[in-house]
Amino acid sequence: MAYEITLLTIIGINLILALSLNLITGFCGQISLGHAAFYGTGAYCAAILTKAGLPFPPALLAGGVVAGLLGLIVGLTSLRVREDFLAITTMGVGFLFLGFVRKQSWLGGELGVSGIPAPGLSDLGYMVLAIGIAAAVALFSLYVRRSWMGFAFDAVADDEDTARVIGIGVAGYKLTAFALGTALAGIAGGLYAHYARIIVPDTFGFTLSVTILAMVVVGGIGSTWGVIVATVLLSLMPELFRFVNDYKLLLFGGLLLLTMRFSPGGLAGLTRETWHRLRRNQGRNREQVDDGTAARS
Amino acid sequence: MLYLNLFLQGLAQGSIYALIAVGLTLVYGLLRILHVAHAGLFALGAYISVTVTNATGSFPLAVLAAVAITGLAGMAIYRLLYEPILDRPPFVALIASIGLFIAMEEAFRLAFGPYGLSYAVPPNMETITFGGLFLSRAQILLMVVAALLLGGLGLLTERTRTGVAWRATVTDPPMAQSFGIDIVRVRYLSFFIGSALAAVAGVMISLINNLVEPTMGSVPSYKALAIIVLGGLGSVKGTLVAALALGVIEAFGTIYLGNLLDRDAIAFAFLILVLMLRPHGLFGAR
């Protein structure tokens, strides 16, 4: 049972992370290759605050706020550079975060922060907390998608210049997406820190940024349900592929490659296509039936 | 003298960056794809060089094999991976490329072991001292080779018909095509040349370190992306300047900023700074 609880806690944290990136990249179309930096910011911030004696809930929130503020600053770069340039800039932010944290003795340097206090919940309670926050983020995503803000995000993602012409405040919406998404990532970081109780800089590296992006992209960029399914699958993958432990990363890379090559819309795109094809086939069958009756009569 | 030494070390590192990044720029200029897996080809070149040298005892043969096989592998990546997804949004190819790169690193680890390979007979790498300056033989060789190859590439693009066709295709593919240029052939050629140059960089690194590792491509891959962005995506001249500049800045930065940021962070801090001031890079025109 303890094993399942651990697994579900991790899935909850990953869901928050993937959905938070989906807000930025999926909804608002701003690619980010440095999402792990905000996860890390939240983790470090919350860990240091609880170690200083602050209770867990305010520390968790503070981690989110600090990550969100940092995200707001990084979001400012998205007003200056676009697409490929933005992808590289955000990747740079990730490396900058890592390089900075590694060299700071007050953040523990390479060794990170250890001895993070327990959050004061049972393992089961912590799992419920993680899954609960993940569910709230999922509901929030679904709500945003249908709100005015969601439509504005969509317009910015589709064609920034046209969105600006029809009077959408592009800069404001981009910054909102970045601030919201990174704040949620910060909360995920705080949850991780108090679950693992020890954090090291290497956890928050480029590989993690790519993994989060992979969850979003394999699920189908912008699709909340697709991202949820993909996140659960990819989080379970190390367990599913345990029998080929040595080939885990090879399979991960291959999966990413094949998804993009054969189904760039991810799982959501694949489902939609299959659905349409089924519908079309059904339609054709009905036509054939119609033809048959027509011929007989 | 310290400054001059740091400068030379920076130039040597910059030459490696330049050899790798030029291939990336060729690809980006033609296809607007951020070809992360390029660094996997760099590692492939290094691995071929070491294994063939150790198997046959002939280093020149190994270099030839590394250049030819890596070049062909680059063409295969274009044909099998990028060509079918060219009309998709740019992040699709980027993520596919990252996936391929991860898979390649893992394949090297599984095929050649996690600890890396060395030459059975270590190459001559003694350090030459010259009036207070010191550089290893391999570093000197590297700088000469880089200058010759990149100079040759410059001549090729400026002076020959192939070069004119290449530049025309970069500027305006449909127009180039209507003038009878086979743009698909230009792409294959670019992938071959770019990948071959990455293989040369790999061979040079294998000589300098006398070690090839599965993860040897990861740092250059992201660094090279930073370089082509700095140089203004798709500009060969900009890429060369950015590569050498970054090598030198890192060399000085690790001495003077070493206790604040690590080497990679210094490179990316410089990148972000430049992009905020000039959003299309040092030599970008758009």
Second form
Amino acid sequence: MAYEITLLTIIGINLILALSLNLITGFCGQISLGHAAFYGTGAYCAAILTKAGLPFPPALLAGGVVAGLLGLIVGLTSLRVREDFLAITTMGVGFLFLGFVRKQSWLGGELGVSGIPAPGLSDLGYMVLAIGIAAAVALFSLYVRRSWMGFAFDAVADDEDTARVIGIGVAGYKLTAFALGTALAGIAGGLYAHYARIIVPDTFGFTLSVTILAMVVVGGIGSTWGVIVATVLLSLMPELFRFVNDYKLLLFGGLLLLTMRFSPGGLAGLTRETWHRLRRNQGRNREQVDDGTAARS
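Mind pulling up the form predicted on its own next to the form predicted in complex with its partner chain we just looked at?
So it's only the chain below, everything else dropped.
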């Protein structure tokens, strides 16, 4: 039972992380290859604050706020770059984060931060907390998708110039997406830090950023339900097939390539396409039955 609780807790944290990137990349079309840096920022911030004596809930929120502020700064510096250049910029942020925390003795350097205080919850309670926050983030994503903000995000993702012409504040919406997504990633990081009770810089490396991006792309960029399904599947994969841990970058990179080549819409797009084909086939079958009945009569 303890193993299942641990697995569900990790899946909950991964769901928050993947859905947070979906707000940036899926909703607003901003490719980020450094999302692990914001996850790590929330983890380090929350861990340091609780070690300093701050209770777990405000430390968790503070980690999200600090990660969101960092995301806002990165968003400001990225306003003039798009697509490939934005991906390279965010990748650089990830490497800068690792280089910074490895050289800071007050952050533990290469050894990281250990002895992080327990959050005061049982393992089952912590699992419920992680899944509950993930469910809240999923509902928030669905709400945003159907709101005016979601329509504005779509317009920015489709064509920034056209969105600007029709009066949408492109810069404001891009910054909003970055701030929201990175703040949620910071909360996921705080949850991870207090569950693992120890964090090291390598946990928040480029491999993790590719893993998160794979969850979003395989699920279907912009699809909340698709990302949820893909996150669960890709979180279970290393547990079902142990060799995946040794070749994670290769396998998840391959999944990204295959998805973009054969099913750009991911699992969500594949499901919609299959459903439409079934509906068309049913319609043709009904027409054939009606024609046969009419001919006999």
